[in-house]
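Okay, so here's just one chain, in structure tokens, the form predicted together with its partner chain.
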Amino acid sequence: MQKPTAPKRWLTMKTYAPLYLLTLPGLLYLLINNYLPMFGLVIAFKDVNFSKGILGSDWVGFKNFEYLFKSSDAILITRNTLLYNAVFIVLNLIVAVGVAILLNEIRNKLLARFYQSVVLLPYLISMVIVSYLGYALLSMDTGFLNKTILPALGMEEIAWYNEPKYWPNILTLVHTWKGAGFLCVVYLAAIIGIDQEYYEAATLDGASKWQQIRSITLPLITPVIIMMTLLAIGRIFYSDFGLFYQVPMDSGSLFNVTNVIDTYVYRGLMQLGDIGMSSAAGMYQSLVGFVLVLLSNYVVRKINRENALF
């Protein structure tokens, strides 16, 4: 093919325009939301000072990273982000696969229409919706689990917001509870995919039902389950924000257990203004955020080239 002359590319240009129109709110929206809080990465090493304007601030080089990650906060919120992290993404997994694998063997097609509806739900509403939900359970004086459950027991009441000891496994089962409906309805719709005539070929053959989801549902839906899984683990430095800031109330008797780097960098932020740290730690989060989302997309490049996100 010839290069186009000039005025030739110029007429394309003129044809293409009005596509291009369409692009500009698009790509003005990403700079604006996306691209120019990169270059704000350079707030990490300044020692901002409001007077003189975040860019004429001083530089103060790695300064805020040293404090930072001198300080004992720098563990903690590491080591909280990738336990929770962990634990959910094994449980969402068995939970949403077992519940998946369930409702496709149920053979009553309108209640599984409804157990599909209802598990769903959580997903659905916010998480200040979801923190009354715990409220009206866990309240110190009149909470359900304080004033009925408990007492049923013999037990003695509890000061829940209080008591760190209890969260890891409260946010565990909050965590679980509003997301996994959503990854359940993922490998349901990868189970239905599957061609039948596996199962009639096995049931032929005599193989029982355990035989048959261990033989061939499984294996079968095992490459969502390592795409998703990977996608996960590319996010693992990253939390919901929602949940570890709204379920226990923002309560600082819990912070040991409930700060991630998410609430961490909004805390440095809106509540101490300590924004050189805020900003460190948010820049770490980015970096080696980057780095997990580019090693999982690698790996499930490797394993099937058709789910990897780029």
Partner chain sequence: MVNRNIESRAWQWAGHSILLVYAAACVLPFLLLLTSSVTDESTIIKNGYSFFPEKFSLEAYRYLWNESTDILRAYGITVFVTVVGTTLSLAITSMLAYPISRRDLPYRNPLAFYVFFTMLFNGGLVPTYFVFTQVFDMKNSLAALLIPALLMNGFNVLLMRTFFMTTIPPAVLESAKMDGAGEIRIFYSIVLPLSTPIMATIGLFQAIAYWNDWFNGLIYITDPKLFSLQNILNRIMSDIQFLSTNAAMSARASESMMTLPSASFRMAIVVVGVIPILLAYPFFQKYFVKGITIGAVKG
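Okay, that was the form predicted together with its partner chain. Show me the form predicted alone next.
Keep in mind that what follows is only the chain, not its partners or any molecules around it.
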């Protein structure tokens, strides 16, 4: 293929100059917000001394990472973080796709807008407010469950904030209730974008609604499902700090089932004040997430090349 000459390249650049100018703000934002902060990774390898500054502080190699890997709680917090996020990814996917399909079947536009708002509303509520809603429901002294529901069912009151066995289900329920709405909107947008001629042709062929969902809707939104799942896998080592810290009210008796990497590092940071350790934990989470995205994308690419992100 013949390479364009210099005058032709200049003409091309001149032609697309307005487009290049339009991309400039986005590129600057990306550079300032996403790339410049990466300089902070150097903190993970330093014994930060504020009097010396970040660059003048002493190098300590991987000593800051030892806090995570040599701790007796390392297995517990890693297990909690991974298992909770794995369950969240699967449940959110199933609930969000299911609700999106149901919303798409509502023909009354006013009702459809109302239900979409109801589904999305929990995503917009602060986790602090959610934690107090949970407290109003589960409190031993004034909680709605203990004072109304359980007595009506002839059951004894439960000290929810002292019983770890209930919290995996409670945290999963709260996360799904709060997070599935946003995913639902994404999947609903993908479903609405499907050409209606596919459904009309399937109806003429006598396909039932379930057959249309299985043969048209799900296959055509699969690329979106894979993209959203890969993004979620990339953050599988991150946890919703508000969910695991605010909702259980930082109850010490629940640490076995509520302690994850983020809350563990936060508590360590509050006790030790070591920003090098917290920076090391953040770098560890980012690297593992990046590797998991590459592996997941590789698996998807092996199964179906067209559905892979890259």
